[in-house]
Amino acid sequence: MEFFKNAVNWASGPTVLFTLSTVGLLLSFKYTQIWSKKVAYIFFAVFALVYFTSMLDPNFYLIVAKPDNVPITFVLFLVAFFTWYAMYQGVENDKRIEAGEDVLEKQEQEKVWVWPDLVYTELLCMVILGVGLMVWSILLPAPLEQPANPADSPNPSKAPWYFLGLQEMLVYYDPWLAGVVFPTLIIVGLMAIPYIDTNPKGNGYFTFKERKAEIAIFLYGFLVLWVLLVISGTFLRGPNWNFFGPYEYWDQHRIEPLLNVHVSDFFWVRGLGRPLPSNPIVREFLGIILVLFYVGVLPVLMARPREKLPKFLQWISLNKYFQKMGPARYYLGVILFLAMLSLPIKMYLRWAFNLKYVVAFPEIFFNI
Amino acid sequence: MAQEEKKAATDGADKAAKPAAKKKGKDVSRREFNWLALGWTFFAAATAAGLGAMGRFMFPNVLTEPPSSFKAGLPSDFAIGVVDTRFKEAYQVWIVRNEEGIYALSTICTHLGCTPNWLSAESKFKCPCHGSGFYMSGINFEGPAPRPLERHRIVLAEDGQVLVDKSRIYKQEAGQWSDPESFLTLA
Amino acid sequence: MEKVWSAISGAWDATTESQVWKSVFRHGAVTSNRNRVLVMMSNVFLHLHPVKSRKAGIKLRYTWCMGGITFFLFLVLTFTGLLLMFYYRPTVQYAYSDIIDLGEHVPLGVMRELHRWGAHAMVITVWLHMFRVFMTGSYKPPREFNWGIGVILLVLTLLLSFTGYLLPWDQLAIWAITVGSNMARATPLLGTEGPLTAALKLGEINLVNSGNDARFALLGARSVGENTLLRFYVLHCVGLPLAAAVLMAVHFWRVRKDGGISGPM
């Protein structure tokens, strides 16, 4: 029992979590067999029957019964649940669609009344809603703290669960790129969809193979950047927003220094040793030319085709895309793309070396 | 407005300097044009203004805030090496005693807002939320703050308290610390 | 028996025939086609619907009902809102004081429960409607607009949500909205931390400070406070109830005008 929790307790740390949950996703657009009923019945089983077994623990239980975090239960289960069953779907029309039938949605195309076909599911839905909700009201008063106190910030102190995503954002990139440009990104991103994504395929039934680059690039965006990082802000983020393990206790004295370091720092005094350049421009030079690098060269380098960039660099080849939609579309689409893409890489880099700052300016709150 | 009006008045010269083109029954004629574009460039002038008065609607023009300045007490009241904490419930300031003198550091967390906390044990202010370390100093050093945490005006009252001053704001990074009235020195 | 069941019956059918009830409901039960055909005509509320729809599309297992479900949430908390409203007082001194009385001091003290708890719900059944639209691939032409009113929605529902975090006015509220409307200090040229805004200087004076930035705008003050409070509660229950419901009617319009529930060609 006790190795099992700590086995958990690691497997929760940021690295790993975040490295297990990516690699899995990844593999499970792979192996797609692996959305099937069987499998779902399994999954659900074992992880309802470890995490509410793991209310017996304490610490478990204290974090996961508050009653602001019994939504993140819902949505754990219900992400969950809705992911299977729309791969599952996919997965499905995709088997009828080799063999040469048509998909679920192009059956039963003729229409039907409203009333009472329509009506009634949705009184139906409104009905058991609606009993659900006051039954929920009933049993679970809800959270009323101290009164305000501008003096003192609880530690931790949390925003509310659905922006905890940005909040982890936060960690990595000062506020003007974590709290305004990136949510705008998100924003423009999301409407621009519909004006990026060209393919005429899979249009109103569900399908994976059919939209590979799509589903993989939306369901990395939404389950893991965004629905993961808020359940581990909720569930994971303790005092001094310190990292715990779901059956770890929330020790408020508990130290982990970290030392912040930036690219200026690695390149001048520990490359070079020599003290940091007092011309702001030059210190950071290294850090301009990347970040120039990876906004404004790495998406012409990506259009090119792939024999004409050199062989260890051919696998970011995009051409194809390049190709298919067109130089505006395409642009907008892989800046968009590597947008989403920087914040991953921050984090590793974060946990890997520390690194604070690819480029700092403090004195003009120009911190990337 | 004048100008307005001498903008379409050139804006239809243009035109006439052209070419005449070869108008078809669905094109707008000049004379309807000078009068369509000073009817948007008026339209666009009323919204734009329409909408810049309810921007500044947003902002008041009296703000109701409590005083900014203090005094603390005397300079003999405060410890050296120790974070005096009194004044951060009503005055959001802790005041430092080092070897050389005191200085008032501002208890708002430069990330975003929280108020750290002063862990004696571990000599530094930690932020509870997003785990911003700070120096006694002010300095940052860990988590996420960008900069140091701000210093206030502190100088002698003239009953010898100490004075402090929280409408004058001193940063580090912008070599402000340097100013004498950032820092109360003490023989 | 008999006789009660026919004295029911009569007394129905005089109600259903009476002039008052007609003028109400301009169709009869609805078990003709022609009823079904009316009730959807005459009926403003149902008149969201189409009178006919493929039967695929209205499936649970393709739509999730989610859309539908995230509505109905809208229209609960609109509704418990405003009974809330007649207890609430937005001020520093009584907002806190009249959250603990809807629990104590009033009858049926689950009002504020239902109110926060669908709020919770409403926001993972935008998201799970997003999430449903998009992965069958409804955005794709002709909806691309209407998915773009429904990114609009997903804020505006994460700002009402957000607005109404600030109301208990508790440690939970006041944190949560100082380090959220601290973020718009950051905003570049438009706020005092953000990158760029030092630029804008006359001479000395710095035009962005922090009484005139967009964090202000926000607050009503330079930290959260009593103008904050005043400022989120009419936004929470009036500006961004109304936007909502404007871009509601045109999702729900372009829905039908756009082919109805999507489907393969």
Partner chain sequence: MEKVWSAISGAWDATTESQVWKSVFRHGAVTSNRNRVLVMMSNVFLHLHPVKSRKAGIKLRYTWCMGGITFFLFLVLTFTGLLLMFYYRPTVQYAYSDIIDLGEHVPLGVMRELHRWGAHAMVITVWLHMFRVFMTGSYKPPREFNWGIGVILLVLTLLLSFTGYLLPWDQLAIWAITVGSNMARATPLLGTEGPLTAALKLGEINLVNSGNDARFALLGARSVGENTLLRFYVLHCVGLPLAAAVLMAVHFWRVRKDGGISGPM
Second form
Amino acid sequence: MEFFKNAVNWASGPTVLFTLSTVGLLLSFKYTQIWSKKVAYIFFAVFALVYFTSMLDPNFYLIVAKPDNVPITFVLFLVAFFTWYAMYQGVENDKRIEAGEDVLEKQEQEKVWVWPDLVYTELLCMVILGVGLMVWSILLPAPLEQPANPADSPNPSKAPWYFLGLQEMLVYYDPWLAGVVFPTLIIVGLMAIPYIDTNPKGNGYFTFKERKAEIAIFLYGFLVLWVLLVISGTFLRGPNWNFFGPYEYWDQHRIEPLLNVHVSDFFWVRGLGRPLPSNPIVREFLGIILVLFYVGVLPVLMARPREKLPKFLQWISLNKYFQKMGPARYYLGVILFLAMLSLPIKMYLRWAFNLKYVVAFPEIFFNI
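Please give the corresponding structure for the form predicted on its own, as opposed to the form predicted together with the partner chain shown earlier.
Since only the chain itself is given, any partners or molecules it might have are not part of what comes next.
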């Protein structure tokens, strides 16, 4: 049992957890048959068994059973279930399309009246949810604490669970990026999706093969770059904002020193063995070049045909999307895509090299 706990604690480290989640999601896209009923039932059964058995561990129970965290656990179960169910229906529809049959949605043409059919169903759901909330409020105490005291801050001090993804991003980005720019890009990007992606396939029915790239990008951004950050911030971020495994005790006296190293430090101090130049433009020139290449040159390279790129860059070619979408929609979509990918890139650089900023202008409070 101790071996299992130590293995889970090790796998819950940020680098390992993020890597396993990314690889697992990519493998699920490649081998879509894992969404079949039998495999899914076994997975959910094993997960539930491990979860409820782990409640016997005092450290696990202390974190998961907190009144604040109980509803978050239910939400995560629901996210996993409905993601599986949507993918399962998509896989089933893909099989039917290959066999020349109608999709499941087209076979469900039965219509019912709003009154009394729909109203009775909604009334039944309202009664069940009302009873559930009453039982919940009786059995689970409200997470009320003592009156706010400015001289006694909680450790760790966390935002509400729906903002924990943004709070986690503050570790890797400057506040103006993590708190303003990226949330704006998320909202604007979601609104722009119907105008960027005009593929008529998949409208009104679930599918996967007909929209592999679109579904893969969305699920990676939602599950790995958002839900996983919420999980990390809720269950794994402990005192002093350190990472703790699910079976570890949250020791407030554990201190993990973390350096803040910038690209300019790597180039001037560690690479050339010289002090940082006093001129900020000269000091940050390498970081500026990297950022301009990432947002300005890389989208252009990705739009070129594979045969016109060097062999080591042919895998980044998105010329078929450039031809299909046109320049305006292509460049808007790629910029949003690269902005999304910048988060895992910064996370890995932070974990591996303590890299804080690519471009650091503390003189004007502008950091990237």
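Positions refer to the first chain, counted from 1. Rigid core here is just the name for the largest C-alpha set that superposes within 1.5 Å across the two forms. Just so we're clear, the structure is a prediction, and the values are computed from it rather than from any experiment.
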- After fitting the core, P116 CA displacement of 2 Å or more between the two forms: yes
